[in-house]
Amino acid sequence: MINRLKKLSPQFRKILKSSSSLANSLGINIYLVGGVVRDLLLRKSVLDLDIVVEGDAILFAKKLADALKSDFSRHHSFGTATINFNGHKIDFATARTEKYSHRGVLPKVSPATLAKDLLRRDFTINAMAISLNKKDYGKLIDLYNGLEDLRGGLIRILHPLSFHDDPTRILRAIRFEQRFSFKIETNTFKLLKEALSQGYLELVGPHRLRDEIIIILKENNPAKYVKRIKKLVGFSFIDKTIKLDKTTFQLFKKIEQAILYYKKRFKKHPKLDTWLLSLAAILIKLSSQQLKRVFHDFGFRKRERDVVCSIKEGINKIKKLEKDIKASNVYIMLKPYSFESIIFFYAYYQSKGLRKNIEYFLQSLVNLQLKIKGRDLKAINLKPETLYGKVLRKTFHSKIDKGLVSKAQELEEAKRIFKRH
């Protein structure tokens, strides 16, 4: 595995070497674990590191952060800490075992050996480690045949009560199955179906389910993940009335095309939170009241709620853009919406007129501004000043409709509007 470690970025290699040296000086053992090991074996890019410490991970991470002069944060309840080094995130955790008091809740943890730490993980492919210790640096530690399952393309739980302990693993099994084009191992699939039939997923707190949903919707081509969830699980764990059909997945395809269009044509515009468009596609048929309840129960952030709710509330209003309307009215209609909402509308409607208006807004109107301000109106002694806001707004609309270019043209238009008021 040493050759695989050499493929990591220079910053990551420095962190691993520094960690190894520190561990050696302290007389403790540390290991690279989890998804990073899996991705190294699959020759995929690595964005974050997870390191397990057979000892006090918080103390270890603090000493390393001091040596690297990096940001450091700790999470006492789970014996974990995080270092941010040159834009890279490294998580440190005390090797631990977990005990679940009942289904769906977060576990109680206690210090343990690496073997027990790996055994508590979700699937065999995520239960491998690489030694970072001086005596066997780079050695693969595979106690549960994860490498064999990785080569065989299998998603396999480590023990029969895995879904009982943590039902969110049902969604994770689907995520890894679809991400890597793997297959859920036969007995694992049987236990997954049993867990579903006994309603395990509905026992999980909605905030934990929300986190799993967001991760899934951030994957490439989220539609295939959603389709698999629909087939195996359904979405009643969000709302019992959610029914995804052929039109839903047609909309997913249109959303994907609209996102690609936006990225290609409008590179200077803000980056989209594309997963919100997928979430809106799943929830769009719920009533406004149902939407508010889902967002409240699952604890989505304010902006996330606002984007999806604005799509729901605006979907019929935006249909007016199919008509031949003034350019200023295009601006008035679209300006209140986020870029995510606008691209959702672009995907939802196929009307050439509507799409042309959205394209025009994104291309020519979204960043348009007046050259004149209130002080310019004051300089030419226009009174009363209480009308400035209204006059400037109307002048801006005239700028759009009449194609005003210069500051002088805007000022003349403002005078004309002022006289009318």
Ligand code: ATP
Second form
Amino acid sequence: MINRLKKLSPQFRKILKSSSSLANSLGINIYLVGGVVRDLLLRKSVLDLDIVVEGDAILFAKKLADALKSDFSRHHSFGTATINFNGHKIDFATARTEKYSHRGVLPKVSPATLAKDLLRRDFTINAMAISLNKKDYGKLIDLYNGLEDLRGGLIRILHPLSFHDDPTRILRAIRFEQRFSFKIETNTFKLLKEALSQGYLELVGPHRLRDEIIIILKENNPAKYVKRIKKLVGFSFIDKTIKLDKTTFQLFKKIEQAILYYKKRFKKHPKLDTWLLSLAAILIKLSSQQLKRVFHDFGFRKRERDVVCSIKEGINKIKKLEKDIKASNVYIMLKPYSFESIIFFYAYYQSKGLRKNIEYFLQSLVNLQLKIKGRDLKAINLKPETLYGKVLRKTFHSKIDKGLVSKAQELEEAKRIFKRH
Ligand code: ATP
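Let me have the form predicted in complex with the named molecule next, following on from the form predicted alone.
What follows is the whole complex; the chain from before opens it.
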């Protein structure tokens, strides 16, 4: 694997070398593990590193961070630590075993050897390691035939109770199956279906399910994953009434196109949380009350809830944008919404009129501001001051409709509006 390690960025290589020397001087063993090993073997790019320490990972990471003069943070309850080295993230964990007391909850962990640590993992392709120790630096450690499964394109659990212990692995199996266009191995598939028919997924804490859903919706082409979940699992684990049909998947396509359009056309506008549009596509047919329950139970963040709920509330109102309406009304209608919501509307309605209005808003209105302020009105002695807010707002709408450009034009308009009040 030495050649594969050479493909890592110089920063990552430096960290691995420094880790190796430190482990050697401390007399402990460390290994690169999990997704990074899989991705190196698949020649995919690697963004984060996971290192397992047969010993105290927090202490090890702290010493390394001191040596490299990098940021360090510890997560005591998990026995893990993270180093940030020039924007490169490396997670360190103590090799451990896990014991599951109840299905779906986080397990009790205790320190162990690498072999046991690898055995607790989800699938064989994610249960390989690369030695970072002086004696066999770069050697692939493949105790559970991960390489064979990687070559055969198979997602295979490590023991028959795997889905019973942690049913989120059902969603993870689908995620890796779809991401790599692999197949879920026959026996794993049988056990996955059994776990589903026993209702295991419903027993998982909603926060853990939420994290898996978010990761899935952040993948490229999320519709593919959603289709597979619909077929194998269904979405009743989110809400019993969710029904995805042809129109949902057509909407996913339109969303994908709308996102591409936004990225190409509005390079200076903020980056979208595109996964929120996919979440909205899944949830859009729920009632507002059901939506609120989902966001509450699954513990989504406030902004996530706000974006999706505002799409739900706005979707019918926004239809008015199909008509030829005053420019200031386009502003008034769209300004309250996030960029994500607006792109959702763009995708949802294909009408030329509505799209033209949204395009105009994003192009010319979204960042538009008045040049005059309250103090400019004060300077010319307009009274009473209590009207300033209203007058400035109306002046702004006139600016949009009449195309006022200069500060003088705005001030003239403000004076005119003032007189009318
Ligand atoms: P990605 O490329 O999506 O980041 P990853 O394999 O790195 O994939 P993570 O969720 O970051 O996935 O997990 C890192 C590693 O931890 C996995 O490769 C796997 O070995 C292990 N792991 C993560 N979640 C579970 C789980 N629910 N059960 C068992 N092992 C898991």
